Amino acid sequence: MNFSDFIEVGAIRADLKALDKETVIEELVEALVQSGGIQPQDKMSIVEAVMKREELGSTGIGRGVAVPHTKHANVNRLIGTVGISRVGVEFSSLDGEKVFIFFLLVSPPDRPTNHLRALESISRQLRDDTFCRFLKQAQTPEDIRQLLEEADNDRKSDKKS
């Protein structure tokens, strides 16, 4: 799965002001909203499921990286934005160590499929190091856009050859 297939270009965020957990996940979905990605209606319900997945275990799975995400029944698709922290927010990682790269990702609940391929192909890519780096050195929401959509194309070439 590309990330063009569920990212919101227009909600990507290349300077987060959120210093904790719950305040990333709320600026993070009100980038959403703003994006017209999901209804306003629905902003704290699904900020309340992504916090409820917290509690199951953080979805800071090391290295720099979260990637909150949960099922919500009123949206319609799996749609997801990327937020980047220049000073980094105490998420509970893994590691111990704070996050810098955000991937947050809702879907429906009656398409797991797409949920888990979204999540294998976000946390496949962020195993490549060089990415990661030049994610958080993305300076402008363009700069991450193009980053995700190298990655689409590399991963397209990937396939073919």
Given for the second form:
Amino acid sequence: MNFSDFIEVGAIRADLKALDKETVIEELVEALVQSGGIQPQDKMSIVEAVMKREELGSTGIGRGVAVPHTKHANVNRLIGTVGISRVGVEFSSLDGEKVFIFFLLVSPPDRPTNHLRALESISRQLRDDTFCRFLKQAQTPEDIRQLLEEADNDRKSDKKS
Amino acid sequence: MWNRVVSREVTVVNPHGLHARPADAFARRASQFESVINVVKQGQRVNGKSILDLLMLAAEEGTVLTIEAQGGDAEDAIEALVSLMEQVNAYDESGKSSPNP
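Follow the form predicted alone with the form predicted together with the partner chain, if you could.
Time for the whole complex; same chain goes first.
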């Protein structure tokens, strides 16, 4: 699955302001509201559901990355966004480190395959140290969009060869 | 003896596949053993102690995975990881099948 299949370009944020877990999740969900990916009336229930998921175990999977996510009945396809924090956010990560790179995912209930494919794309890309470094250094949402597009293109050419 | 690879096939029983929580649980459990642990899906072999590696498999319900362990505690590791995979619903956030919602 390509990033362009689920990342809402209009919701990408290069300079997240939040310093704690709940606020950063709210900031990311609000970005999806502003891009039109989710309805304003669903915002708080999505934030709550994502927080509830975090209570079961942090999605801070190490390397300064977190993948907060939930299912929600009012989305009809997998949508997500990317946000970068300059100073890092305390996220109770598996490795105890602060999180700088966030991929927020909201999927429709009962469609686990796309969620797994999105996690696959994200984890595959994040194993690449250069990609992580460039992502952290991105100054604008457009920088981030380009990095994701390059990653999509690289993956396509890998498949052809 | 030390070099012998112990391996076992397991089927992913979680209806949501090997998503973040079960992958985390697997990597944590695997990390408690000194053996080298790999998980193989259709020829793709990844480090069983890394959540990023495990998520890369995108293993859906019904996928057959091979767990391989190599090292002094390989037998124990395989036992522990196979039983973890068999009760993987316990690590599901959907609530329905979880004993601790």
